[in-house]
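We begin with a single chain expressed as structure tokens, specifically the form predicted on its own.
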Amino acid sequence: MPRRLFVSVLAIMLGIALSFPAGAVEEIKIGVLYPLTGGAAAEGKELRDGAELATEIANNAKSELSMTMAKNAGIKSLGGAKIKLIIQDHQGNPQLGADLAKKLIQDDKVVGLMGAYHSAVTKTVAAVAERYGVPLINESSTSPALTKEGNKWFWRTTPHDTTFTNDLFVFLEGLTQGKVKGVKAFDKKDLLPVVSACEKTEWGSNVDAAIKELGKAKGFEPQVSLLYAAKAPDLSSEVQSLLAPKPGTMLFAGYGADAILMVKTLKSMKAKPKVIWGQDAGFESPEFVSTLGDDVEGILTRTVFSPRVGDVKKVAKEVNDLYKAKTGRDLSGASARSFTATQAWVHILEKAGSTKPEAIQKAANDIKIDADELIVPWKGIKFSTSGQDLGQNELGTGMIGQYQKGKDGKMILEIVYPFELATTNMIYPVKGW
């Protein structure tokens, strides 16, 4: 080669590269672990539409938004560097969850893992994350024990049972007392007795202690309490135990069959409590609307998102016109528990400037994000460093909402707690059958 020419093309590879910061990559590999097929599969591909639509604003910059990681194309400290996630199906089951992220260390090189819903599985995965050193963000297991292990590789963006069971007990209270919008206060004996039944898993068992627990405290505690097995084929006399007292307030923590197989079930019974309570899970997902239709009018669920939060939070709004356009619906509590997760990858990855594990720890454990950044109507993100809620985010709140039919005839989630946040006057009593 010609000195000359030589020369010139050297000076160009130099430009190209001093343009770049020391620790560029082409692409950043994230394994995710959801489960995609089995009873869960609706709230699965809900997490997946949700993590992947916040991947494409990370990815192309899309000014318009009004979110710092939708201004770059890429991460800017990593020379613009694209996120690429790994998508895997874990069917609910732990040990698979397990293997899957094992080969996504070993075999795929991410830099890091995202997921895995169900709490039993995430107990797993997160044991995998500890013992390889890659940092793990949990967007949507809410077992309050998945922060108390101690663990150094394990952050998590949503807010945990004990919050959101504390949320429900506040909520009733303040429902007697008048503070729900479109109810006046009543006598406190009317939502008694409290009944509850739990699916038996790690998370089930988990909000299982936690409403015995806060429930008790508040005046609530459940007369009756069960356990029942997930995915079982039948909850007649599940349903029939609960019943017996006459309940006047009835909690559920169920997946998605086991969500709408008890909800059949109550109205078989012709089941008429005055208030009818999910924790989040199958009582959320597209299929127990599109299953049950007119049938879930009333009913509670506990969740992080509704699409009225886009009446009082711009980015919200934004986000789920992006979401509808994409996908045909609106988000969930999961998709933007998944697309929130999504964009504190972003902003750790941001921060870390690295792909290197302790570098994205460091930046992790250092990161706070604003309130006006989420969709989400929490405080922000901030993980905890110290404690016995090691790598839980301090900043998140929860939120209840009902089902009740718009002027358009479709069914919506209303929000009537936090009281200040209500978007209207809450069905009480619920109609039951």
Contents of the next structure:
Amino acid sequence: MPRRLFVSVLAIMLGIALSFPAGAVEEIKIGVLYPLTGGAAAEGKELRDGAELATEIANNAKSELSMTMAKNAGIKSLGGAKIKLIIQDHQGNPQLGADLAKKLIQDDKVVGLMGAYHSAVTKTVAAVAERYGVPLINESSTSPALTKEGNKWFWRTTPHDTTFTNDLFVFLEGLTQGKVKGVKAFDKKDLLPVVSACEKTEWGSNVDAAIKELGKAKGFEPQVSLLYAAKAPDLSSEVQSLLAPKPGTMLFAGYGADAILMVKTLKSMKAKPKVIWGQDAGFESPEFVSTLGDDVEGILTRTVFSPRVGDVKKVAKEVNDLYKAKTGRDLSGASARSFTATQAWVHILEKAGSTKPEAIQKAANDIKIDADELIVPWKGIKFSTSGQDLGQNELGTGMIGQYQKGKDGKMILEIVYPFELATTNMIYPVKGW
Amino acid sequence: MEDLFIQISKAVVAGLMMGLVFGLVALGLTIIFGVMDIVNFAHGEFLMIGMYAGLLTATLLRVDPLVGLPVAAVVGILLGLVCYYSLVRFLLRGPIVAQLFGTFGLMLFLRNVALMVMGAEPQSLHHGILVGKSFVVGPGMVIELTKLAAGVLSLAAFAGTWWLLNRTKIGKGLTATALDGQAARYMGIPTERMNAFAWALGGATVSVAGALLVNFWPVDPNVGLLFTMIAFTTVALGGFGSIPGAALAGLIVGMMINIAPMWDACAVYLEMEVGWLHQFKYSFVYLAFFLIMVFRPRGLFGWKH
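Could I have the structure of this protein in the form predicted in complex with its partner chain, to go alongside the form predicted on its own above?
Following is the full complex, with the preceding chain placed first.
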């Protein structure tokens, strides 16, 4: 064989070999459980869109983005394998969530799981993951109890409600002390009495407990605190009891339709509190703003994301622009968190270099993702591997936003807490109806 | 003490307004039962369809939700007639078990059709002359206009139905059929048509109740379940087949739903824990149903059996 021909054949073979590296390119299937129908459907779609955008970025090199995940196409340590999300709708139903998780593990042979938004569903899905030894990364369920079960296959990227609720009382205290931008110090009595209403599933009842416990320590113990069914079609009797002591501060935890109904009922019963605060979820879904319009002005919600974060974090703005181009909406707390959890999955798989459960488990326990990588204003992602809060991201932090009308007439979530990140003057007291 | 009085009267007023609507929801159930001894398990689904009729009229035609009332009434009449002629007529010939399962099947059918057509997400009205409006009476008493209108219009619907049944020929025919179908037939009353009329009237009243409710109550395909329970309790309490019974029992059920705020008002006065009762809001209704069935199955005004 002439030498030149031999070299060309060798070169071609080498080329083919390089484009199909050892182990062959495979697909990494991740089962995702979100509520795509039912009362929290709007949030479910946000979560789905956030996770899909992160997958898109991980699977295709986008060098213009300043995050490691965007540098390679696919998982480099797994030969450029692409991530495939298999998204299922659990309708907010814990039993259905568990069944779907089993199906994803047994039939679809997923490498891992992600979800499931409702804490009550996450709880049953986590039990399934634990039984089958399949890793589950949770993006947005904030019941503190979830990381107290000692599960070895469960990791949570978002901060939980103890952190968030603590933030709330630090904020309220700071508000009376004049620490909030645009509000002078005033007597704490103006914010009293405090009342609270939470939906009564796993998540809401834990928020309720956290409000009572942490509020008591700071002198903001609720005078009336009640639980209601998230599917409650009518909340007027609840609101009547809440308004009876003429509250200064009203605290809520509601999922989707019920958060809207709560504000509508408050309006029709002419509530006049000084502060209204919602524990995320229903209070920061796009539907909440689009349905209630100007009525949300002044309402506070704890969150992990506002488009305003883009002003202080370049990567947040870059990703928000991509998200907006894709969906026509800004990132919300839900989509930012599903994006971040998917990103955590990518980093963990990259570190594991294998799809074996044990390798992923080890990688998840060892991982440390820097703050610069993230679109949310956290100090990074590092999961706790011992102690009371097993699998909890120790570096997450919360924010409190307030709905304010921008110059363009659109409602935007301005940051009022942490105090040093405040993007504008706070409206105090809330305008009311 | 004054505050206690205000809080209790607020809860009572809210209970009365809701109670009238609950009464109207139950009216159709009691008429149909009274005339032909059939328990319509699909009653809640009739209400759900009435709610969607009101909602869709208001949103698709961009008119006020109140315009949806006559539309819902027509939809209800047609629904009642179609159900009667295509299903119930045949069920009447079968054993009682067939009647039970027949309307139960109808319930599942209607619910799933709604799920297919409308989707599972709850929908609500956000605009309208009455929606979100309220006025203040006296010290701290806020009346929501949608609920007041629903209460008053339910009362009007009750009066209309009472007049129809007691002061018109067709109504007397219906009452006669209800009292003794065979004797009525001998007297030349077209009982078959009376049965159809009962279903049309039942469908119309419950659909109108639905169109009133949708002003302040979000609708989804499963909303009927809650109202079926409420309607059954109301009818059981008022007595199966009794129209004034349904009205009075509706008011009582309305009060039961407002037990929690009443208790809260007293608890504040007695310095006891407040708020915990709300999570059992509808449990009182279910408990009442159970107790009535055990201790007084014929209800307050039951005149049949």
